[in-house]
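One chain comes next, on its own, written as structure tokens: the form predicted on its own.
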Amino acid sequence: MFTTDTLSGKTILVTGGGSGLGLSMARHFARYGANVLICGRTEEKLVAATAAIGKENPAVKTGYYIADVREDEEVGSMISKIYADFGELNGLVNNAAGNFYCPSEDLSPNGFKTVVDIVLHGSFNCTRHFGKKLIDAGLPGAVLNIVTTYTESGSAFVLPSACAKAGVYAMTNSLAFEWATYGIRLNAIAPGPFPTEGAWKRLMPNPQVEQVYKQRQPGGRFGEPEELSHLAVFMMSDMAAYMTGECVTLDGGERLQGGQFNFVAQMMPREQLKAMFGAMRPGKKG
């Protein structure tokens, strides 16, 4: 589906691009022809990630910027420096995030604020500065926000993340309509479980919990970073030029577990289920 020039001529910034899904997306953007920039707070991680992207894709330009997306002035300075260094910026992926388990009655104001600042305020800060540059220059562009499958349903024990991601989802839809007149597209991906070293350590305390979680997945597995990255490449490319205001869920069907009788699928192996269903048919004798 993709070629080495699918994203040719584009320069894309990935926040939180030094590791995990952010780095995977950055690598794929570069693989398909985009100049790729990443930002974060830890220089050592950014240096290593940028070197890896550049080594894999020597034909494209790469770079990193140290910035805390929670700080509006830092973001503004970063965007201005990107324009000074690269001349343009065509795409933004708001991937930087934070999350942790906590019973909501024990949640501290600072714990809530920290996650909301990174996820919601950080996404707003980056989107505002990027969008303003595009609008002032009269140029089109694309923003891709990484949200979550519990954006609309909410989820126990991750209240700050649920609130923040819901805000990012609302921002995606609001600006998709408002900025369409400028040729600026905003879309989102809502990933299900994709194991990454950073997030997984905070959300999967031990192998037993991870195994139980995997068994609950309809397909019996977690997502692979490449699967999300391929979707991101498409959504940032000109192949998706008419797509805006969309949120694509990529979770292997996990969100569908709320169906009334879906629990039956996890009661026993499939062949036993089929035998049980056969015995329950009208006219069958036990």
Given for the second form:
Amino acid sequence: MFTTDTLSGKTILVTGGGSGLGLSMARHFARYGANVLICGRTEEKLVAATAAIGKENPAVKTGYYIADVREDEEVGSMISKIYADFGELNGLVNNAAGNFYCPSEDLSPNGFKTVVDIVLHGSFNCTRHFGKKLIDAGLPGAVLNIVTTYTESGSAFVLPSACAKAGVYAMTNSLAFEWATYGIRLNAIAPGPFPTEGAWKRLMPNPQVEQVYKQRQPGGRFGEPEELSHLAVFMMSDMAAYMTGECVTLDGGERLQGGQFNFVAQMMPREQLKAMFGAMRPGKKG
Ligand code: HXC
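The form predicted in complex with hexanoyl-coenzyme A, contrasted with the form predicted on its own above:
What follows is the entire complex, opening with the chain shown before.
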């Protein structure tokens, strides 16, 4: 489906692109022809990630910027520097995030603020600077926001993240309409469980929790970063030129846990279930 031309002519910035899903998406954007820039707070990670992307994809341009997305001035300077270095920027992936488990009654105001600052204010800061440059130049572009499957449902123990991601979701839809007239598309991906080091060390306290979590998955597995990255390539490409204001869930069906009789699927092996259901058919004895 994709070729090395799929994203050619595009320059895409991935926030938090030094590791995890951000790095995986950055690698795939480069593989399919985009110039790829990443930003984050830790230079060491950014240097290693940029070198890896460049080594795998010598035909595209790569670069990194040290910036904390919470700081509007830093973001503004970064976007100006990108224009000075590369002459353009037509794709933005708001991937940088912060999250930790905490019973909400124990959350400090600063704990709540910190996550909301990174996720919601950070995404706004990057999107506004990115969009304003395009609008001033009369050029089109694409924004992809990484939200979560608990954007709509909410979730226990990650209140600041749930509130912030819901805000990013609202921003996606609001600007998709408002900026459609400028040819700027905004979409989102809501990933389910993707085991990356950063997320897992914060959200999986021990192997038992991970095991229970895996058993909850209707397909019995977590997602692979590559699967999410392929979706991101499509959504950032011109193949998706008419797609805006869309949030695509990629969770192997995890969010559908609430179906009234879904619990039965996980109670016993399928053959045993079939026997049980068979025995319940009218006219069956036993
Ligand atoms: C309670 C906590 C806490 C914890 C921090 N705080 N960790 N409170 N429980 N585990 C509080 C601190 O006490 C402090 O409040 C405030 O939060 C700020 O903490 P700092 O450590 O000073 O902040 P900072 O250094 O800016 O770090 C931000 C961070 C950190 C969010 C806390 O974890 C981080 O940098 N994370 C970035 C990467 C990340 O989180 N990735 C996971 C993304 S996963 P006080 O009141 O003491 O001053 C994701 C999707 C989930 O988002 C999908 C799941 C499947």
